[in-house]
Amino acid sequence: MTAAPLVETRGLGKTFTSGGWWGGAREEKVAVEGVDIAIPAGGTLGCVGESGSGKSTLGRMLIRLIEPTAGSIHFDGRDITAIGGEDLRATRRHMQMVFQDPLLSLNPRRTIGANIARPLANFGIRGQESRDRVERLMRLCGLDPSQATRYPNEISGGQCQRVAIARALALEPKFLFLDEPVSALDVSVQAQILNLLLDIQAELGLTYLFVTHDLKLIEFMADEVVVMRHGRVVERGTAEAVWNDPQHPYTRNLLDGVLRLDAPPDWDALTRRLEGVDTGAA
């Protein structure tokens, strides 16, 4: 039996506008258009595409960091597209984000413990209860609680991302938007963080949107995949199907760009195929 969607969108879109001042021309840029997705509770949806494809904008709309200009967002069976004020604030504790650059996402003037505790303070959780929860979160994320008094610049990038994950979990959310969470890390550390995310998901029953440009990670991390190009979903399916039998030419081109050990990439052929996609050729 398939789990009901925790997060669902219908015709979701975002158009950014600029200009229009002092008689100048107003410009519009469509970042996301007509996106329908459904992420079952406890599952992971992978979202892939090159830079500028709209994947991060999609994720930020889901947690209402960016306001949509079309369509609707449903969270846990409720339309949250237009809620605001205290209602939005109460809903946001159930949806959190892990950013791409762990060091930049943490306040350098706060200790590790204070960074993790900040969301708790925002919701009135302080004192011993906060300290106990910070210690549990650090252990859950593979950190030594004795590091709580250190600062972000005193630990490694991988440890910083563990701190960022612990902070995202502080309010016991149901949904995490993972925005390229390992792309800023050394290859040797990436697998550790990905395995940590999988372990935490299994233990806490979390639901993930995993955004990446690295298709090598999709089969490992995701159950279902959507491929985005120019703000639209051009292919969707199980991670295994998209990886092993892509249907859209754009997806095939992305996979051709993945470095493999069995043969060196044919860069000239890849360039010709990408140019064919850009001009609309199949």
Contents of the next structure:
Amino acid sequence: MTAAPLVETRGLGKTFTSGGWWGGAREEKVAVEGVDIAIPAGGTLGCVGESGSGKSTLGRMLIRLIEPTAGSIHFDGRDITAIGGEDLRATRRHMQMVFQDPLLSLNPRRTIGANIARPLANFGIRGQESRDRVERLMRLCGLDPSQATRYPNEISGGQCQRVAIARALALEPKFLFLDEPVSALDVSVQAQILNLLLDIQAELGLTYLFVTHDLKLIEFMADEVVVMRHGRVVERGTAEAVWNDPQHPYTRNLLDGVLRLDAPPDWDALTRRLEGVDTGAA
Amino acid sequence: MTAVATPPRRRWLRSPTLRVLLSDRACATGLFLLAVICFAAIFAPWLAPFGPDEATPMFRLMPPGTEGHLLGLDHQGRDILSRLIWGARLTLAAGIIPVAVGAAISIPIGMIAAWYDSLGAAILRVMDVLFAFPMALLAIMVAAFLGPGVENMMISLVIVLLPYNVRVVYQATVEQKSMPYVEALRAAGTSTPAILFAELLPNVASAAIVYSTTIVGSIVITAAGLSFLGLGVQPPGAEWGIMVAEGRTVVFVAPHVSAIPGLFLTLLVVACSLVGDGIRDALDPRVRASMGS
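Next up, the form predicted together with the partner chain. The previous block was the form predicted on its own.
Let us now look at the entire complex, which starts with that chain.
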């Protein structure tokens, strides 16, 4: 890869602890362990794994919503692992997130316009300038600016996700963490949102971390892929290589679950997989 | 009347919440009773035939129906109807002001307790201590400590209310805190005060307000109880609780002196709880759906 990485991690890890002292026995759960990734500026890294594989935790650590317990995060050539306070707040401008559930990711008591304007207000952009920018963002995301006065529960899930994307773009970030951005949407709407994300990436030169459990989407969205399992990266490579020639048995297992267009489904393999649920992979 | 000829109804009648409230018979009755009592309290100088302290000792303890004194006279010869009307002011104020102040104080406390885990644990443990006492006992303790008087009575009622209110706000905030939109706010660099008081407040305040309306009744009765015990409104002040207390000495000779204010107190508390339950139901989307609005 020629371009310098915009986002890079070294040995990143997160161990959640619960309980202790008054809360019963102290328990530790390793969510992410020893992850090294590098996302080149303007590129998309796909991250696949089943639920609980640590992929969302990884993304949240990159944008500093979860504090890592090991390793380091570098953003735009700068170590941001331990920054805090105003420094962190200023850095947040450059990295934003799109959530899985579009409706829940918007404040239900605020209008769509107010939801998009909140990040702007955080950085001192108010009044007419804020209204102009909200209007531009809504157009960019394929929304009618006259809808700015409506509430999230009055519009469809696909439109909510467009609002969420507009809000994520409000601060003109360089990096977007897309946490299963289409898995809560209808299939027909999924394609629209994915295309919107690709168009915006081409237009604004954004860098994406695209997290999903749906392998079909990876080939469509990502240049490179990491496959995660139990908090570790088990396979990495270009999207094409992983798709066509998976090396790790877990990846093959994941791929078996996808109905491919270029070959008839291997029903025997599917049956084997369903019968032996986890044993085949372990 | 045909649908076309229906005149446009007044706008406030079309508010779905109000429509549900009024279509609930029990709640509508409660609202009517409250409206009558509030009306009496506001227009007391014009409605009351006598002043609250105006006494004609000659007629003391005369029963209801005495000429010119519809509900009779008390042990000092004061007109009971007039004292009831004047007393509605303090009785209502003693119920409503502590509830409003309590809600206003508990919202920031509950939200902060929910936001900061360790501080929250400390706040909740303090509330648990207050919870351990029965409502009336705690009110008596605090009022006795502060000394008698209307202001001290209200302060003690606010303290009694606090643990309940803080719990409600805490729960509502914890529920909101785990929502993805709060995470989105954090990711967008929103400061904690802005998240709590600009974004979360409307989602949390409704829970606190609904809860407050349901407890006005029990606060009214606790306030009257404090006055009855001599810790709240002092004689010769007119308040329904103290009217019951003053009639106590003559209860075998002239039971109406205690019974009439007691009856009105009961009506007020019942009205409060009917309205409170009605508001709680009206704001519950499930009930609202079943009422077809």
